[in-house]
Amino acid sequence: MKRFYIETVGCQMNVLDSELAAAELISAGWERLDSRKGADLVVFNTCSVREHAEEKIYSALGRLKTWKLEKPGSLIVVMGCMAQKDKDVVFQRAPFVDVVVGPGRIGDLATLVAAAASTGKQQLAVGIDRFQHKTDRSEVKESFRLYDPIRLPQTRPHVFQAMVRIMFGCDKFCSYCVVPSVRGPEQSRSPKEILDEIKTLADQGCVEVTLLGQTVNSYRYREGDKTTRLSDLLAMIDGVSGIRRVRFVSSYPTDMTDELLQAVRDLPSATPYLHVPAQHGANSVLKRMRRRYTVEEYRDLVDRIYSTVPDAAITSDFIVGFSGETEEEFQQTIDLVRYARFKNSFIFKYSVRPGNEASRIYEDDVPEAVKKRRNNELLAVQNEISAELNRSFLGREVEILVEGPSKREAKSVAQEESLYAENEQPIETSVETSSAPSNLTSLSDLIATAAPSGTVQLTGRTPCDRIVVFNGLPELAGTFQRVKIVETAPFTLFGKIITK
């Protein structure tokens, strides 16, 4: 049996793409490994959000050249957003790569690998570039193929949790973003396909699903005279036996309708966690970013969320140092963060990406040192708010879905069993945030020290996506438990399980 290893970089979309790619290969007779050691096939699932991520991938590919020469018959695949963006450039910079496949052609992966192995010829399968070719829109859509994915429980970190893509691509065309070119036109899957997939996941033991889309609340599927929107889809999923929790990411501000908020409030399975990227707090910058709303409209959205779903947790994305950003404009972003009181924010330093509008018409004129300072300043404000919000949970009882051993526990087990002989680490992550505060380790150590015999340090999540650390039996993974919060930190709640 041939064996493969996948290394994933980037967002949740890429994580799901890797899972689906693994299922395609397993169904074709391959065996998945947790490290490159012993693999016959190495797959890099790539990201194009930042140049730094791409260069690290090319460096990693360069290091694999010797491995490939020493192992006749071995194969290298580059898939994902960078594969779609660079296309033949990947073969030029790394001529020993065998397959390049875009995110819209994952369903062809096993066939492409088989063709490369049997013919010895490089294989390329990507979508049509919607900007460089004057092509019929339907033809472009067809090149980013919709397909019914294979779902196998062994490809997920936890059998009881799963991500489900409900739509592909994006038509928002923000000036800084490459997603519309690398993920293709916006396409919504049919409700029947989505429900069938979720029912399959439920039969496999899944109790929580996360619906994914580049702008997930833009979901709209038309069939005849009937149009299904995300609020309708949530109601359909609420009726699937076994599914206890449903969340969705990421949302676009102007598509957050009152009907959708009411669905989140009223449906038992819908969780009050809303990721709605603002990106900036100044109208002048939002205009340059080609975002389709004003700061005033975003503040109104925040007010509508909290009035409709009082226990909602809102999270956001922000870009600092975008072209032309002044100190005054940056301070307006801080003002928005203080107003909205986000549970947490993912903060990025602006990075020019060739091919999008901003790279053509705006100069990257904010010095790197200024970007870094603004990143840290905004992060400090957000961390202060996150800590305040978490302190409000002190003494409260919450229901969590237990995910398993905490990172601290898993790390110690891995060290004891020497699971990772090559000490391999992910190439890159797409989110720039600070490390956890220093007191987090001491709190974690304190709870671990007081653990009763036979228990381990576990983690779980509340409906509003807050992480809870507590001591319990490993067998609790995948179950819902009541936990009382006894200590808090900016990013973590610490609790004691409530026993009966």
Ligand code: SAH
Contents of the next structure:
Amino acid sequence: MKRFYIETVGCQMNVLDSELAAAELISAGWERLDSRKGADLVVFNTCSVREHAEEKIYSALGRLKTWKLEKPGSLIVVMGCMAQKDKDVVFQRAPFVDVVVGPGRIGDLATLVAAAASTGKQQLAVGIDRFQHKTDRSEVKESFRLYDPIRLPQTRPHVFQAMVRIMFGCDKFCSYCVVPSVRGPEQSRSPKEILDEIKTLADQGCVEVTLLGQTVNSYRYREGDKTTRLSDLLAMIDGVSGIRRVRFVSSYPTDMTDELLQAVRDLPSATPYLHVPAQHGANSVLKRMRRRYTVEEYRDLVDRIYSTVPDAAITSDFIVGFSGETEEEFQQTIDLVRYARFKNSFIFKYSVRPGNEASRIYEDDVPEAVKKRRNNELLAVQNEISAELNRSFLGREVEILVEGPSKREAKSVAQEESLYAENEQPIETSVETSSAPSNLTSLSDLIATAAPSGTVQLTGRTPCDRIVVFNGLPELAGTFQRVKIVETAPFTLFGKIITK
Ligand code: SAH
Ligand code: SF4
Ligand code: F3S
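Having seen the form predicted alone, the form predicted in complex with S-adenosyl-L-homocysteine (SAH):
Zooming out: every chain and molecule, the one shown earlier first.
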């Protein structure tokens, strides 16, 4: 049996794509490995969102060349957003690559690999470039193929959690972004296909699903005179037996309807976690970014979220150092972060993406050092708010879905929380304690000293997506438990299981 290894960078879309690609290969008779060692095929799932991500991929590919030379007959696949963006340029920069496959062609992966192996010829399958070819819109759409993916339980880190794509592509065209060109036109999957997939997952033991889309709340599926929106879809999924929790990412601010917020409030399975990237806090910058709202409208949205769903946890993405960003404009982002009280924010330094609107009309004129300073400044404000919000959990009881033994030290859990496999957040370096007994050196010690035998340090998540570290038996993974919060840090809650 031939063996493969997949390496993934990028966002949750890519994490899901790697899982689906693995299912394709396993169904075609391949075996999956956890490392490159012993593999006959290495699949590299790539991201183009920032230049830094791409540079890292090309240098990693350079290192793979040595691996390939040592193992005759082995194959290398480059898939994902950089495959779509660079197309045959990947073969020019890395001639030892065998297959280049875009995110709209994952369903063809096993066939392409077989063709490369039998013919020895390089294989390329990508969608039609939205900008370069003035072809019929439907032709472009078809070249980014919607397909009904194979779902295999062994391809997921936990059988009880799964991501489900409800829409492909993006039509928002924010001026700085590469996604609409690499993921193709916005296309929503049919509710029937989505529900069938979720039922399959539930039969496999899945209790929690995360619905994915670049602008997931723009979901809209028309059939005759009936239109299904995300709020309708959530109601349908709520009826699937076995599914206890549903969340969705990422939401676009102007598509957050009252119906959707009411669905989140009223449906037992819908969780009060809303990732609604604001990107910036100044109208002038939002305009240059071509975001389709003003900061006043975003603040109204925040008010609307908290008044409809009082226990909502809102998270955001921000770009600092976008073309022309002045100190005053940057301060307005800080003001917005203070106003919205986000659970956390992912902060990125602006990176020019060739070909898009911003790269054509604006100069990347904010010096790197200024970008870095603004990034850290904004992060410090956000961390303060995250810590404050988490402190309000002290003494409270929460229901968590237990994920399993915590892989790393409790203090690095923040990294695992990341929505983006590749991002620029500094790691939480010190675990802040609010009332740790003075004879204990750290929270891990506190947890460890209280641990009855047979228990290990476990992690779980609250409905609002907060990570909870506690002691318990490993067999609890995949179950829902009530936990009392005894300590807090900016990205982590520490709890004790409540025994009945
Ligand atoms: N579709 C999602 C985001 C996809 S990209 C949404 O709209 O919410 C993830 C994040 O990367 C974006 O939210 C943005 O903050 C950041 N990003 C995108 N393009 C970027 C660029 N050129 N430079 C820096 N950050 C960028
Ligand atoms: Fe990019 Fe904007 Fe689309 Fe998000 S909404 S993927 S930031 S173009
Ligand atoms: Fe990167 Fe593609 Fe996601 S560019 S952030 S992997 S959609």
